[in-house]
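There is one chain below, alone, in structure tokens, taken in the form predicted on its own.
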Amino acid sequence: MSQKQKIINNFSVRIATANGTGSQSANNTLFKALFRMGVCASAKNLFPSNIKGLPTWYQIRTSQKGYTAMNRGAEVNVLVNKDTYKKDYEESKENSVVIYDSNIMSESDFHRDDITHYPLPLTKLASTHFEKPRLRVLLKNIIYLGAICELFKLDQEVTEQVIKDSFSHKPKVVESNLSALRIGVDYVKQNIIKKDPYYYEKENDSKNKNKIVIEGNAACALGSVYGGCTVVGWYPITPSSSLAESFISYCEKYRVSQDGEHRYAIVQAEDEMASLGIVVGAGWAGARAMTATSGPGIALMTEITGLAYYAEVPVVIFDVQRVGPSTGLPTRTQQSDLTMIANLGHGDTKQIMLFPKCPKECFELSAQAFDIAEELQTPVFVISDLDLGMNQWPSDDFDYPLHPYNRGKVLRKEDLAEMDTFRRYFSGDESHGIPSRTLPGTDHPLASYFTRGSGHDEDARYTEDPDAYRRNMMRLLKKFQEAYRVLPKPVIEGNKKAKIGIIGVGSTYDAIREARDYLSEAGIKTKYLRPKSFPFHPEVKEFIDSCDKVLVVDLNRDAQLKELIQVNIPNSEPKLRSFAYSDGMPLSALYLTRKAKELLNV
């Protein structure tokens, strides 16, 4: 490849390594250095579902237009895994760059004329400069980071500062990492002539000034702390485990009184059913409680979720979706649980869902979920996915929710003192189907009632009377149908007069935003609606009514979002066009653009 006009901060780097070799530290350093340089960057860690040895890829995209969806393929490929380099090389894009370890890979395999090749003796450099075998494996990654620094002009001073900050508590680690970084820089300076057009440059220092870098799972955990959650029952499952682990670390810092008393309870249960049972018990007792899981765990929680729905116990459940069915691909992403959760439970049940699109919304909707659960007296599901939950994201700083907690219709001792009777499962005509409740320990004769998962009447008494059962179920349906009053409204973007609409939820937002720009460049005007909650607000029907065609974007095979729309919004089906695609990877904006033109016949 000949030298071309510079391409600055507008390309992707894909690093192919093996799981368990310590590459994550080097790759995160690259991402954080770009962030500190004011560059718009997004990172995806594509890792296997074993502990060590299988291939892993890490891709960083930089974009001058602020795009953060992952591209399929990259302009720069760093090949460090000897088991995959041949396939990685053959799949490299035309006119791309390949950096490879010339000590473990055959130079004869790198034969393409449309690729710029940079051989680096990474293994030899690590062996020459570091004595300990494990240290050689780890620091080889920092050496290729140094090569990237010099080749693409990543700010070395900023990169070194990231290393110092990351290992500030380990001076020897800082020293060895800085040494490895400089080895990579010096080798490129002395041995390689740059032939490609790709460069990193600092942008406006204030561009990322009010931004942070955080995983979606950590943002959900922090939102739960701010939302008043004090009890967690959980069982480990990829990709939700780090949400509970982050909550633990935040509680250890923020939920400890001045005298050292812990103000929280966290139980790692024996399975998913037990974890939700703990949470339902805590919610019944008046605590704000949550659990975090993924699709298989949600399936196991079905019966207890139905109990919470029918007994009207407020709880929050985080579902960080992964690929199914069965074990599926545990470390790949998918929006695979929408229809399962919508009616999760035995018999007639309807569940509340919230759909954050980014870490800031993970924080905000997680905090809000506890208010919603208590106001509606029902389970609330916060629906994330592996891409959003387990990747590092640049995010706008979080705003502290200043409003007081909304505990809903909780009757205190003084409330009961003014009443002749308390009917736990009775609501008046103006109550939107929501009854009043009391908390255990309320010191008044009227306060007590039985909490039943079996048939009960308005006074919480056991009954199998058909009329009583139907009255109760229709009240629960009314509560669900009118729940939109307290749920976050959908976001609408674009030209209000456009007759082509696009609907998507959660992390598909990034690819949809980019695809809409490409469609606009082709003369196709669109508007976009992003529901933030289910049941849907009336605005969703109004949006569909205002369009001639609506493309519903699903990151799953079976068009689950489209199904929810056409089932819950009468007469919407004729206008709906389905884009339903899933291969375990984040959604591609370019592929979405191409298919959108076909599906919309434009």
The other form holds:
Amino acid sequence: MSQKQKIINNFSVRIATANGTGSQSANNTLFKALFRMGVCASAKNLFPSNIKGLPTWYQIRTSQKGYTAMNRGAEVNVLVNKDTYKKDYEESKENSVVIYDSNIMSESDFHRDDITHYPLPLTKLASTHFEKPRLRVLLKNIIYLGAICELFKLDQEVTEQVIKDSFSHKPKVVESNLSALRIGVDYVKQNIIKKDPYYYEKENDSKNKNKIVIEGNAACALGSVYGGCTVVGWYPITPSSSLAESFISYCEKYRVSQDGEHRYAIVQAEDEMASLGIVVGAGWAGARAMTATSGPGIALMTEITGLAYYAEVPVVIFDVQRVGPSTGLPTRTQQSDLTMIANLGHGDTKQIMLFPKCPKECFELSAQAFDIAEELQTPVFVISDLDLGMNQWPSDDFDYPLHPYNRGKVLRKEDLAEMDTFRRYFSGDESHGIPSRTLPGTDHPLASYFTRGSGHDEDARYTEDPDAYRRNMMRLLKKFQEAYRVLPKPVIEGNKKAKIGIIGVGSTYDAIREARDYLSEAGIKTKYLRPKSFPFHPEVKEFIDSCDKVLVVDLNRDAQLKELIQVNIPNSEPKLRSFAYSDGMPLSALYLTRKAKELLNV
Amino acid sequence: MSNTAQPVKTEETNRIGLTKKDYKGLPSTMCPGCGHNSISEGILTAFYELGVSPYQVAKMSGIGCSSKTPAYFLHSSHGFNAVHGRMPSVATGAALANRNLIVLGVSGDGDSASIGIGQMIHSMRRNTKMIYIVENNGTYGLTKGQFSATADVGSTDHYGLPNDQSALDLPMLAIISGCKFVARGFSGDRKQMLALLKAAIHHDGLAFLDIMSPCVTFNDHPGSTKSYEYVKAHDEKLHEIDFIEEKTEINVEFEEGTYRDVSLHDGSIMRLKKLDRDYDPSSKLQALGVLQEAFDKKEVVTGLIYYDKNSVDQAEALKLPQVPLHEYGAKELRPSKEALTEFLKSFK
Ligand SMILES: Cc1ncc(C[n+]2csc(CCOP(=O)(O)OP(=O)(O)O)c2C)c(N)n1
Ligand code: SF4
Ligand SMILES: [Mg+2]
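Other form of same protein, the form predicted in complex with its partner chain, not the form predicted on its own:
Now the full complex is given, and it begins with the chain already shown.
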């Protein structure tokens, strides 16, 4: 192959390993090192629903233009998994680079002459240098990291510092990792002549200075801590478990008072119905409370969500979406719970959703969710997904929130002392349908009321009276319809005058942003509206009205976002075009671009 | 609950100056003669006599005739009629959010032994501080008389058809689920029920009361083993029981050696008068044995069945503060700016 022009910080590396072999640590180190070099990098961990032995892929994309969506296919493939290498190899992109473990894969399989091959005796290197079997398995990963380091000029000093920081309390681990890294580096130096054009290069230091690398779940957990959440009921489920687990660890750090009191209560419940039951009980009694789950858990929470809606209890529910059901593809991503949640509960129920697109928004919207829930006295769903929740993302630093908590309309003893009556489910004309509530334990004769589903009048008395039922339901509708006042506004990008619009929520942001650039390069001007909440702000309708055609981007088969728009914005349908695609992977910008041209007929 | 409680002074008002009327609720809509009404009356009497402020009480329930009853007592307490079988979790949330609440859970045998059996058991494992009452009538009253999971095999429904599934014994289940206060009462035995209720209110942890409560409309016929007549005839009392509050003058005197005192955390006492046998409620094995024997003979054991004085309630185990969590604001709950800077640094 002829020497081509150098390609710097603008390619993808895909590493194929098996889960349970410790490759995650090597892969994260690579990602962190790139981040510290000031490079724009994004990472996707494609892992199986399994603990040990099944294939996983880790893909790191670097982009000079700052793109962070996942590319299908990679310029560099590192094949370490014996079980998948043949297929991985055959599927490797044309003219790509393949690095493989020559001890466990047979050379004759690597037959393609468009590919640059770098055989590495990874298994042998690990076994000659390390004695313990477990170490051999683990450090083999660091050896390939060393090879990557030398082959593509990843800054070795930075990489070593990342290793030192990751194991700062374990000097022995640092030592063995550093020596494994150097084994990889040295092997390449002594045995391999570089024939490919790919290079990592340090960028201007300031590029990632005000950034961090974090998972959406950790950001949601921290947002909950800052947002004043004190009670959590949860049941483990991928991909939401790490949200609850991060919350636990942050509470241990930030919420234990000097005299050892815990200003938080976390219960790992027996199932999702109990999880949400705990949260509803706590919200009713005045604590800010949340649960974190995924689609299967949401399904189980349906009835209690309906109760919370009718009883008007503030709760926050995190849904980190995945492919369902339990034996679906639980470790793959999707935005497939939108229509389920929009009307979760039986009867006429309507739910509030927030859509963060990145860890910083995860932090901000999570904190805000508790204000919104208390202000509106209703469940608030923070909608994330596996891609956003569990992958490491470069994110802008989080800003310290300064505003006070908005606890909503809670009447204390002092307030009641000034009142003649307390009507739990009555709201005046100016109240946007939001009534006042009291908390159990309030020491006043007016305070008590009886909480139940929809069968009650303004004074919380049981009734089956048709008028009372209807009045209550219409007030709830008003509360929902006017909720946008306190919900975050949509973000609009692009030229106002463009006649082609794109709408998408959450983590499709990265692919849409990139695809818009490609469309623009092809002479197609677009503007882009990203709702941060549901029900939609009036701006969404105005946006659609100002366009000739609007492409709605859905990471699901059935165009769920489009359906929500269609149902909630009357007469919008004729302008809407649907890009609805899901195969479990994050959205690809190239595919979106191609399909967008077709769908928009441009 | 205050330790400075004084005995009832006059007949009209209790120690906090409230009349019995202050503990009543809306008129009951239960069928006349329903056991649940007697339990409601027992509950309000227990709170009245103990002088508990109704403002401190949170009445939690699931779904069923039984679960409707919290509307019929303690009108000045907050109440929460949740969904079927989920009372225990909602009660858990309330109990954690505000440790000062006296959480009273009212459920039925359908609500707790069928749809909510998981929640019942797990709330016992957690030892949530609450009084957990099952108003047990062996049937689904509100859906008109289907068998519940506590109906004895072979007993008949109101059409005369026999039940072919084996019954669950709730106290037995409670004991093996880790519950530390397990009792059974009978809506027809007011004195015993009152003593058990008062002790339950004073217990630090989950106090489970399985109260036989005949459904006069659907399960009071001769083929039923949950009818008033049947329970009365097969009531195997373990002891006679009195509840004696701390610092209360003891007005029930038994002869030395004829009773056994069981002390609660706050110094109040359950005085158990021996009947046929010397029953020791601290023995799990004896409790399970007695229950199994009675179960086989289709008898109804009543009294304080099991009590473990080493009870640490969930809020205590979680090291929660005494103040309700809603009293904390951003000042207490939001970590500092420095903490955020430090946090961000660790993700660089
Ligand atoms: C999810 C759900 N399933 C079924 C019902 C219907 N339902 C209402 S009450 C009840 C049984 C109540 O029995 P129990 O708890 O014993 O109360 P009782 O009426 O006997 O006091 C059932 C099945 C319901 N409300 N919710
Ligand atoms: S149906 Fe049975 S349980 Fe329900 S109120 Fe009537 S008697 Fe009581
Ligand atoms: Mg029943």
